[in-house]
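In structure tokens, one chain follows: the form predicted on its own.
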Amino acid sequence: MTETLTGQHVLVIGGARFLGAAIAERARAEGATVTIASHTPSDAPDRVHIDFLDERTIAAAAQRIGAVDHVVSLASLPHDVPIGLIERDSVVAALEAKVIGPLLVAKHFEIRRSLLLFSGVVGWRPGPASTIKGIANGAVSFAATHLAAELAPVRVNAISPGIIDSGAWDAKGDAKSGFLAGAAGRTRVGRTGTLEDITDAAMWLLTAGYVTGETIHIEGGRA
């Protein structure tokens, strides 16, 4: 790291569970104020609401919070089914947690120092019933370059995770073991990631003052 978090306010949208709730206890343990925001809303201090659906939510949470130093955006709301099954509303709220709900959140609030998105290893790995989460994710790539040179110098990047074991998963019950084990096997780390895996990353982003406009891939070289 080139920098630290020490004193400085970090947004996590979407940091009420999973990743974000880890990149959150992370942050916090780095020496930064943290704020979670979710489109649930809250009366705690710690929290925002926020609705990628509603530009007004945005626009009222930066009023309240005021400037922060760094903003990480977790949302999604993937559409997986086959392309004959889309619907029209799914796919553009699909792109709206991913893409446009993070540059109306650069349109609303002033950020001092970085913007981390996230995307996915499915931008990548094209297969059936994932098209819509493969083009979001790869345009929070094309996101992270475009916002580094227009809100230049604060910092955009995005991590791109493979398969984390991050309790999103857990729903799978007992296929989840099987599941992840699939997923280590097309690996050339032979294991899925961890929660240590993103945070690490995510830490580096944050603080290293040299790296803008890139997306990191986190999947263990998946095959």
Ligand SMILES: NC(=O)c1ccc[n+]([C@@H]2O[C@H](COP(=O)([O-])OP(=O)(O)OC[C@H]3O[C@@H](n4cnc5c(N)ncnc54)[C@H](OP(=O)(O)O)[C@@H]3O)[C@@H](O)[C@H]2O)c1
Given for the second form:
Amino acid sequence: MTETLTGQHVLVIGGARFLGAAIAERARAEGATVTIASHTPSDAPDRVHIDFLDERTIAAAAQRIGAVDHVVSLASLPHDVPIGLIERDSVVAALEAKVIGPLLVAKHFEIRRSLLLFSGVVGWRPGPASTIKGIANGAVSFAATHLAAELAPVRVNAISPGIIDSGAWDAKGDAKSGFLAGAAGRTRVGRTGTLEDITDAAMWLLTAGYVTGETIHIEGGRA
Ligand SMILES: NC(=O)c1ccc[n+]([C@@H]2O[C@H](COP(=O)([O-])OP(=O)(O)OC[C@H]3O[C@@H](n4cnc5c(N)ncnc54)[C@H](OP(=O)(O)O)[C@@H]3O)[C@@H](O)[C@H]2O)c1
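Could you switch over to the form predicted together with the named molecule, since the one displayed so far is the form predicted on its own?
Below, the chain from earlier opens the complete complex, with every other chain and molecule after it.
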């Protein structure tokens, strides 16, 4: 690491839960001041309202909190259905959450040091009913490449997680353990990812001053 988070202001979009909450907590532990953005409005002093489906909330948040050193965007609104069942508005929302939202963040916010985006393994592993998510994740990687050129010297990178037991998969209920076991079996390291696997990578990318335009795959060497 060539930089430090001590005294830096980090905005974590999607920081109220799951991976985002773990990144927010870790950044605070590293000495950063953290603002959490959620699409659910809150009066908490360390919270700001950002809904990637509404550009006005992004502009208002930028106005309210001013310049930030780093932005991490974890927003996602997946539309995991077979192509014959896609709904236009949901496709647009999926792209707004992963791709267009971060572009609007780059438009409205003064970012001093780095922007970290979240892609995902499905971008590189096509499968049934994951076309929209795969395209969105792939576009995130290209967004990191192109924004790194446009925003330089501000650094822009992306993390592409494999299957991480972030809490988001709890929604699968009884099917969760089987799902995670199957995902673990498709990795070279034989396990699913942990919050720490991702927070380690995020802290490194936020402080690795010689790294920009990259997508880092944290997926256990998925076969
Ligand atoms: N966990 C995995 O296995 C895995 C695998 C591959 C990629 N990823 C990627 O890693 C990121 C984090 O995933 P996760 O596991 O923590 O859970 P997740 O459920 O995918 O997190 C999505 C985040 O999006 C935010 N969000 C939802 N609607 C939004 C909107 N309209 N505007 C702005 N933000 C919105 C949510 O925060 P609020 O509801 O508070 O706004 C939430 O924190 C995602 O981009 C996901 O695709 C995760």
